[in-house]
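The chain that follows stands alone, in the form predicted alone, written as structure tokens.
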Amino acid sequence: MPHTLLKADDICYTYDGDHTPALDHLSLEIKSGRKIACMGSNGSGKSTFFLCCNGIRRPDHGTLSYKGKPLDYSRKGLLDLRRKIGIVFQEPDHQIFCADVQQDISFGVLNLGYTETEARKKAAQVMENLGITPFAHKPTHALSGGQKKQVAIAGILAMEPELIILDEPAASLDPLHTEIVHRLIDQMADAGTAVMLSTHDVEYAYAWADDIFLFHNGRILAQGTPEEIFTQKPLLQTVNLNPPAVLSLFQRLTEEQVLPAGLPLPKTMDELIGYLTR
């Protein structure tokens, strides 16, 4: 049974010099083993919330708890938290520090107290699992944007967290590397790791996620299953999103009686084509 990993209770955060809160009495719960898509307009609070989850930012008000215990912001407490909650930033250059790929993937593991031999072994295992061993000794500055994203994800996976957070994981990637990153995300979820990500891609979120959180003005405007959220057009308009194309087309085909009423909502275009061919 899924249990609560992370709970935000009435948290607020305002950046220095700003009068508008980035997070405004936000509350939500993240369950173990779930695939969560956080969506909303730019500036709605998603990235700030992610930074609070990992202890990089500390809420001005309210409580963040992990497995029922409020976050400990001491050095030891934050080190322990980041062993359990890993974050992959939108810009991988913000978390790639070392000269070559293997060193960079080992870096976080070494900070957890592992020996250099143990860290290298973990890094090698993760690189093999992700298929990036061929550029293990490549200089990090010579990597493409997509390769840097893979290395950033590998560095987090090497620490074996229980929750992985990805801020716009496919941002600025070409279609090939977007597909690679999505495949890595599926591997994490299939292994039982809770995965929370932000995205503006409604097609991907609708097909992939278990839970959708809609952020708006620093709060949670709505939450629910993809079917519950993406069938509410006025709600989506509030956060500048359109319904997934597969849902719009399915609704039109049903209204025109090309498809019979009562069919389950298709998740993908392949499912919709399956209805039509039958």
The other form holds:
Amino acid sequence: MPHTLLKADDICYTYDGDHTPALDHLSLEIKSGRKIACMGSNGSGKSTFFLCCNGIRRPDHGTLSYKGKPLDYSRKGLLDLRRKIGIVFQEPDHQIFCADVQQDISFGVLNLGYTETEARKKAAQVMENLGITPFAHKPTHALSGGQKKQVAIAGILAMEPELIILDEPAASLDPLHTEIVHRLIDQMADAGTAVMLSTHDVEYAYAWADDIFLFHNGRILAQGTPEEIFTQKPLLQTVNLNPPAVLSLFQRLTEEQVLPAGLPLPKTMDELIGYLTR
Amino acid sequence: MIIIDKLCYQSKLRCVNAMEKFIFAMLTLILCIVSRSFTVSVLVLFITGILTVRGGGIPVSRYIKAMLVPVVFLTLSTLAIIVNITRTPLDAFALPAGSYYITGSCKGITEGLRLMLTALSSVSCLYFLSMNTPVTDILEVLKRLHVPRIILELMLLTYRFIFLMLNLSSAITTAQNARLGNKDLKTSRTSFARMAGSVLILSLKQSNALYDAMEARCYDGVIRILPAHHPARRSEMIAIAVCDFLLAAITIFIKIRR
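Form predicted alone done; form predicted together with the partner chain now:
Once more the chain from above appears, this time first in line as the rest of the complex follows.
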């Protein structure tokens, strides 16, 4: 029975000196064991919502609760929350503050109160799992963008959070590193960590996510399974998204009666090709 | 400075215990200054040079180029000590200039050279340390020497931000040049000012973002980082002790003979 992991109830947040709210009476509910993708144009409130999720920003109005309990903004409460919810920021350079890879990865672990020996072990383990041991002893400013991203993810993974939030994990990565990061995300999800991410990549969101949340002007415009969301053309147009290519192609092929009606929606190109070659 | 940063990460002596390197550099540096002798200075120049080039694998040309920086500076300042302008000529050399002499004494020349060599050998000690030890390792040594935490944390963040800001400034400068921001002196001056302004604002933004990200990882006011794990080796410690003991002995011998 999936339970509610994170629940936002009517939350508002306005940045200092801004007139328009970044979050405008936003409500949503995230169930455990689901892979969540948040979509929506830049400035639609995704990142602000993420920052609210682990207590970096505190909503001006409304409540956020994690596993049924409203967020506790005391020092101890926040530490506890941040131990459970980790955020990988969009820009690795905004996250990596150490000049040494291993030191940066172990920063969060040490903050959780682990001893140096344990932290060293955890960092080594994570670097091994992510395959980044080869550049463990390079200075962080000598890494490529993709490598920095991996280090940023490692820094969060080492803290073993229950829910990991990734803010546009594949932004400005080359195809190889996008692939690596996507594989990492699958690994996390398979290992039982709840994953929530934001992305502009409709193909990826369609194939990967269990639930999609469409953000628009600081609110949730729509939510549902990828099949529900991506078949609603007008909805997608409002948030300036195109339907995934597989889906468009599948719908055209069904309209043109190349494919029989009533087939389940294909998730990937391979599935669609499967229909055609069957 | 950026070159030195690159070099120290490639150095073969990088994984030698930082405290060892620090103690060696500092002891030798102090001996250079205390002894003020040609012998010790030349010996130190030789030892640190060999250690950096041979031991650390720093290319000779790089090392010599790096050493030339203080050489130029020291030559200029030593000239100011050696050369006097007086009415009476001194014993070493004298060039008449009107009723004055541009002149110098033998003692002055020896003193000047001694000073120059002492300073140069001291610099070579510091080069040895900085060309073979990453900044993060040096911070650790300072931590063990009980330097206040706030200073160390500032140093850590400053060091990281140097590179972030350099990246920003070079990206902005490139973008400006791509739009003819450097077409003449006046334009480049304005461009430079704007670049500096943007770098300031952007780095403030970046530091805010960094603070958020640190908070997200349970930052509570204390930056805890793992110390590098390079245990000190007995053989290295003995070598350092022998080397500095010999230098000290030479120093004492020279002092007594004087």
